[in-house]
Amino acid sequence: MKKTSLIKQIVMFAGFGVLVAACAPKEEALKSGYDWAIPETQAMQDDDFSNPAFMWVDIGNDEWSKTDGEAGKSCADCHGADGSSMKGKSNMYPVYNKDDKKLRSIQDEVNNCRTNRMKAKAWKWESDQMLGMAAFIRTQSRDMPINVAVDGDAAPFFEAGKEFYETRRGGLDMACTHCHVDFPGVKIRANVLTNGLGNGFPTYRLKWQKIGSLHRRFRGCNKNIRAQPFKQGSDEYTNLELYLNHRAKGVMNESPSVRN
């Protein structure tokens, strides 16, 4: 083959590559579950008086100032009467805690304060008190971007969450990516697949007819693909929560949201 012919083929191939790259679809920013919801559901979330999740926010507000435990303390004693000291903080969770060298979610932090500082009983993960407190705390950071740290001490937990997200499991041999990365916007039965972000949790889900945690949603997904679910508050789900919140970095916190 002549040298000039070879050079011509290389130039043509390079030009084809540029053309393919130019025609390839651009990667879109991840969207909140709100953007996939029907208008009626969006309207319910937009109005705090119509949003049924605010019944639990009211529970959290009451618990915030309630004295409990042998220490005779309330959340308000340390963090202020109206909860505004929590502004921006929940958007950084889960966080690594150097004391127990574990990743802590908001719920973990609440129970740590209750058992160690208030000398009160821990709340169950899906109890009205815990969901109400988590929603009350998260509401202080509404309309602020999710901003979790995944470097330093948090890095191993992030990598574990990422591995969980990408690993096939269950009778259907599916990973989280197969729905929330490959097919967002596609209907599966009556539901529209979303990007699967956690920026709206705790959320009032119409299917549940009550508020629920992100870890409850994880369990539901695992059951849907015929996989053995983990417990709410497990290391596996807390790691996965960190990874999801990293995916949602920059997306606004909408908690407490309403979802279909």
Contents of the next structure:
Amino acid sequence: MKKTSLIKQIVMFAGFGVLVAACAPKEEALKSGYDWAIPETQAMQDDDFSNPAFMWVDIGNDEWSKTDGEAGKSCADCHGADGSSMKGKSNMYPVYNKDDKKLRSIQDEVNNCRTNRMKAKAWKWESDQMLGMAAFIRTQSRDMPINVAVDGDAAPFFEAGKEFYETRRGGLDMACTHCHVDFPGVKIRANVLTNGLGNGFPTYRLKWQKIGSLHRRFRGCNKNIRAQPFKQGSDEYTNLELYLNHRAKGVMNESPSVRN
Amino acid sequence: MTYRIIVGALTGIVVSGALVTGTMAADYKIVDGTIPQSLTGKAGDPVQGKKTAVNRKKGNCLACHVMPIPEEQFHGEVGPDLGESGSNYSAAELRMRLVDPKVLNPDTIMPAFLVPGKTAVLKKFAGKTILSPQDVEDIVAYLTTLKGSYSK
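I've shown you the form predicted on its own. Could you give me the structure of the form predicted together with its partner chain?
What follows is the entire complex, opening with the chain shown before.
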């Protein structure tokens, strides 16, 4: 007797749960740029051996175990022989850092370890080593969802990024929203607009004939509307990156991607 | 070189403004969401207007619009097909749309071709409008010829 009523209760409870879930507004993840890419480009990304971005992942992999700097250390000495200790981490970036009192991107973390822990020279943002290392680290979190925190200490930086995203700028006086929120899936000249997410970066762009950072892409999208670009690694772009990754919540990391 | 940005006097639905691109200047008056008067006092040249509309550094209308210009590849689809602009709109309406479409739709993606950008504009474009008043007149003249009787 007791057993059946318990089962009945569970069934009712489960039924109620399904009902609630069905009524709650579903937060659907946005689509990756991959979903709008032409099949040839998708195929290049699908196969790691044909994906040219892996030349840079290999550079990052090599750097990982290279001793550099006055402290005589390599990344591997502290983080383990392969990159697996980085699994899941990059998808939470940028994160608020208490010492800096602002956000840190993955690239900031790499340079922080290089200068403070290895006593080595910082890498330039768009150098092959930095792109390679960023790609190597991000690749450890491939096929896991982007998941950044935007509350607490991160909140003001998130708000700044959001404002940047929504502000009209440049000679053409457009905001990011005008292309990437209002018209995903629509052709602008020869290109199909996407949600403009950063889940695949660093990305191998056929147009660049090499891998490039998300902040490089920001510069391109700013200059196209005749707006002043910011520097790669600037606070403005790091805040913008946080906002973008919040938009990408739940979308899978697919670094290193291929785009046209 | 100095410039005054638009919006001199605002009375009801009538806005007066002054525009400067390079050395060119024009006054215009908005009446009921249209600009009835030519910006230059001169008739536009539709042949030149078509060229200016296509030019990527000028109108670049094909970025967002399908137009009856089959010799050009890759027409965007962000805005409506302009193939019947001449049947659907008067010159006064088209002029307004090109000078400042935000008067009609504050959220539009379409650029205002005679209002300079205000925020973080690249130095070489600072204070400049995308087109000159004569460019706009030429494009208006071209658009009024588009009555839909073409095959893509």
